[in-house]
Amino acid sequence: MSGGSRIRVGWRASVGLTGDVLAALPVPLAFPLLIAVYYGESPVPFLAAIAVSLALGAAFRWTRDPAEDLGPREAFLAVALIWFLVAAVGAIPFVVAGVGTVANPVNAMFESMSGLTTTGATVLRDFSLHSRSVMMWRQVIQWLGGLGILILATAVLSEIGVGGAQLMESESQTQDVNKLTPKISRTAQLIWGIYFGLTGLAIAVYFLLGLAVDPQMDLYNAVAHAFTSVATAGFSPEPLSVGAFHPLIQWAVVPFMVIGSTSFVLIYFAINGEPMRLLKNEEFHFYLGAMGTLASVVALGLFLDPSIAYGPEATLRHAVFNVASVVTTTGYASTDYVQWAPAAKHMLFMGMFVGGMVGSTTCSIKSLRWLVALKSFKRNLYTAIHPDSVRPVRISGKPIDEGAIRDIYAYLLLSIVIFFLLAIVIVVDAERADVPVTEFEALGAAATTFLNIGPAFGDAGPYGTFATFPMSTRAVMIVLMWIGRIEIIPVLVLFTKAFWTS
């Protein structure tokens, strides 16, 4: 730091901790790994993503300081760092198996890094070219990201401590971790059995429906769409998505990102008799009712459009599965949107800004937030008129705190501005290089990768592919869909001066 002011971030407990989730890699990346044997597919992709986790793992461990504690500034650090690094060895096997696209460690990095933040948006081209190993990587980091840092809490809250907390709540942005069990470690394998019992559901479900009704929804898709669809994720191993496969699946996929995208503390409690919980949460209610008024509009719409075709029931499906997958910021498509008309697409545009609950897989606003700052809106107006009135915003019955009303205000002022500052940078840039660019699908590429939804409109719409923007644009993409994962303010708060030294 400048000024000979002396750092006050415990920084080698944070790379400490980057170092555990380093050398814990090889455990996910054994799965695909184990899909080349079966498959008879090159292994080196897997052994040198392992090889290079487990050396920069021994060597950030090497580092750790058992004096420094976790605070909520290392915490900060860690998560950042871990975000970044788990995403970097994650491009490895693009890269080493040097096949397509992502044979360029740029879109490796964005492929990686959209899959770690359960973005979903994809810069390949071409499917057919990939093996079926590699491609269940994409799977697989995506599933690890949608639970993000429960697992990596899990696995080190030994170690940590009572840091595991502050950790929790940096990732999730919720105070609700303690709400399960006193313990944190305990909670975090609470809810990693959920996350678990559900992606097993899923499998089951995926798969008996392809036996049923659809060969191509074998045990490896079955297993490649439970990973991403409770993480709430989007990418497939298919170019037509949840399209390529039978009506009954697309509706099956639907209750799973639904579910991924509720509070998980609320779903224990559902599980374990006390359902009310969940039925009475207000900002269950808000998610729910956005979702649904926005399919209804969109159903309604392509009902009205003489240029659809679907037929009622696939009307009525394609509605809902795209709006619920904008909506929990999954990505998966079980069609085309971007052959719609603009009504219909800027209904999906608006869809990517609500989010899920907090406490899930979701990414995105989230309801929360959009519920505050709505009652903190109109408890304004009341007051306006009331000027000696005393009035709290309550959510679910319990008053929110100012200060977090204002921490709501700042986040939604500070995502609205990197959003267009995003959008101008797309457009500029495409500009640039020559690539035809609309401004909506500008708007639309940044609330995707920034919000971490999936697929945009135009060339990156469901089934199209990022690789049409410029490298330079991909590269900002890539430091947006981290930030935005990490929801701005844990990732701002370390270029600041009094973040080190205050």
The other form holds:
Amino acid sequence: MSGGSRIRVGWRASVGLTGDVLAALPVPLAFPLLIAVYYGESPVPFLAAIAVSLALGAAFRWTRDPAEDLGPREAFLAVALIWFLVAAVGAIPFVVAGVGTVANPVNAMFESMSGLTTTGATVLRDFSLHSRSVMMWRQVIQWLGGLGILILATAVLSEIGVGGAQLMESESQTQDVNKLTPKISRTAQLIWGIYFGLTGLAIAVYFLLGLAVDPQMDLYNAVAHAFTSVATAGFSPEPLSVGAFHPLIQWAVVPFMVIGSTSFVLIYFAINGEPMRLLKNEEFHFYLGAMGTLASVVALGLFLDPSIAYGPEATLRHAVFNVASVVTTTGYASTDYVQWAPAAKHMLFMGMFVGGMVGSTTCSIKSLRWLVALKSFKRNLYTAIHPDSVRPVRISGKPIDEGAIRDIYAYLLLSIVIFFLLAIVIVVDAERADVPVTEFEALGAAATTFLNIGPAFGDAGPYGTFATFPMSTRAVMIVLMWIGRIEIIPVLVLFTKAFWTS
Amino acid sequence: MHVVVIGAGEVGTSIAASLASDHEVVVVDVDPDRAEQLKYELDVLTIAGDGTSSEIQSAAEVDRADMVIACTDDDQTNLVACGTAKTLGGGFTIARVKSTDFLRTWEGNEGAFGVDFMVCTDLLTAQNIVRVIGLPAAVDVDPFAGGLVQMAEFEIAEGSPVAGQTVSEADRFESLTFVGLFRNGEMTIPRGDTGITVGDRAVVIGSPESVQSFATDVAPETTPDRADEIVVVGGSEIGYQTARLLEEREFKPRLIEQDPDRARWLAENLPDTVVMEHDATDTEFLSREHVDEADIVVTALRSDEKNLLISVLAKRLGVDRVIAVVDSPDYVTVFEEIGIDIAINPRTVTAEEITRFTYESVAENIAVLENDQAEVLELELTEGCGLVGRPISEIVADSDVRFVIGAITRNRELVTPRGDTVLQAGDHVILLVESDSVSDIASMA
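Same protein, the form predicted in complex with the partner chain this time rather than the form predicted alone?
After this comes the whole thing, all chains and molecules, with the earlier chain placed first.
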């Protein structure tokens, strides 16, 4: 072993795969391009992005060494590279369009990363400045990020083969997807088929409701919101978010956010005649239970708050909608909840850490991890009294591997540490730049970016903007949205010596 | 009958011994000394050689055998021996296995491996243990349809909650049927308004779980309930199956296993059992976990000596009932003389099951009740027999034979018989019939 300096990662394989994904980006870019042509807006921002993605894609693919296999290390590298570079290409239309706050490259990158990671935090100040095609690009990029561009890559690039499983595992959002079919690319196709179908259903529902009750929900808005509700992403071309639409439409959005946060594997089984697998799933119970409890408490708080006078239906709707939006990590709003009493806001803050189910489009900690941690804690209480007892932690009756429990503890600890560090950075940087940010607002902004939720509190609230944070804070947030979306480990391993050397 | 027994271990010898007087028995064993020895102990023909070899099987005249019983200590040998016997045209084949996996495969497709009847030693032993634990008040208990159905006879004691009730009041379990009531030695076939009095003996047929529930009703004092502590010591296959069957009866047993990997496996596979990883001979551990306060202790370790030690220890600590698994048949009496309540020997249990099976001809399974006044039969219905295709109420109305259908199993699932249940070919019907009418009912099946 000649020292530790030799690079042992098949980085050419990772770069080649990144090239494949970049070369495919013109397909989604064509959608806003067509919108631009339809509305007579400038197609240049999208043509520029297409040109860059094709050029980068070609260069990266040329670097590929066919002899290198996609192992676990290469998959980690590819995951990190792909998410970062797709976000970078996604920022190009904002910069080239050159309108408003997002003309600045850092802001453009923030907006693009926030979109791709389905965070939904925006730096836009004045929505009316932007063309319809640019606003649609924000929606498209969120839809792509919803299920993860890697499952999409696996579904489309059938030659990935064995490496696909590796990829989907690195992007751990989809960890239990492997079981559906023997062929990983076929599995990815099924999952994307469900995603496609749900999006189509959402378009139809929103559009028809729009015809019935609200002309503002036209086909453009129906498509734009369908893209970001099933993806639990949260961007909206409307400055008032979903609050701009009729109450009936707001109610209709809730089930789509909830379905988007439900395991797609279990949805697949439910569609194929095994609904009990979903209905008897403990993670599903936990997730719905957490959401229901929080919504009830928030609704009660709003009813008791004399400064809020929505009326009974609206109170219930705002409580259910905003809790669902936060727990599913969507980030839509039906009203400016920044105006609510601190108790209700703190409930929403708690909800940010729950997240939906593993294997869905949701972000944050996710219900499964909380459930395993809680059950393992309960087990520890029992073994404290009966030290000799052997008690596996079970989820839906299936025992969880002890190694997986340790991984979950490590993930939780790491998340909390990163979350607090980010909150400190936000407070300190705001102090330095003389921007007024309270500690609660900083905690909210840290949670919402790192856990990919979207709006927070204060200036960064649902009807506000992240543009008031100092540029340096936004740069840190870009990185943390990236790390948060691919669940920390694939990024952090890149910074270890062991990753690069044997 | 010409019977070929392959394997002259304890099980094979015991079977051969009980069949030797009435049948023509050939025993095959690999060990020539053992074969030689057996020739002088029993009135049988012995052949030394590999029981799976077609040459040896031909020498034993398997082709004209009515029954081939493969009961060596090795599962695969027994299965291959049965397969070979089938290709040679041997009659009914019986295989003894330890593995429950083989049993599952065979149950899924009866006739698999060329086996007509499979006896799983460990499962059978566990079923025996659970029956002894669960139904201490029963006078008689017999399993039917491979354990899916139980027939049990209870004596109604003074103070029993069902005394004074009518049959329809006492019969409140979904899959349970009252088939007979004996009073002063006279059998009556009960109807809904028949009253139950102290001193009666009630015969019920149903799922083991419902029989268990009924036992709790009949004799709540002696029947263990969910609050009772049952401790199984040793996570052997027998220990595991015992805990699993107890879980099925809705008990929450505790199981002690020393090996960490095995303990983890057991804990994963037994959701309602508290598994402890410790040496059960450690008295400090036993008192810390209050094993002394257990109502029932089952010892199922792999070593007889350890089972004996723990059984004695448990008795000394004041456990009410101790049931021990004893691997060596010679020790059974020793255990019971020392004061262990029940000693169960897996080989004896297996040999008894196989021997019992060989006695039965027309019916699959027989239990004789109360000095031969009535019998409980298990009939497998064939296509075109007199019972197939008709609802039960019609069959009963048309027939002057006195019988009650207690349970039906169809594709290894229990079907609770009702008046409008239509019988199908392939059903196993468990019924109680007066002894005089056995041949009548058998001719209908």
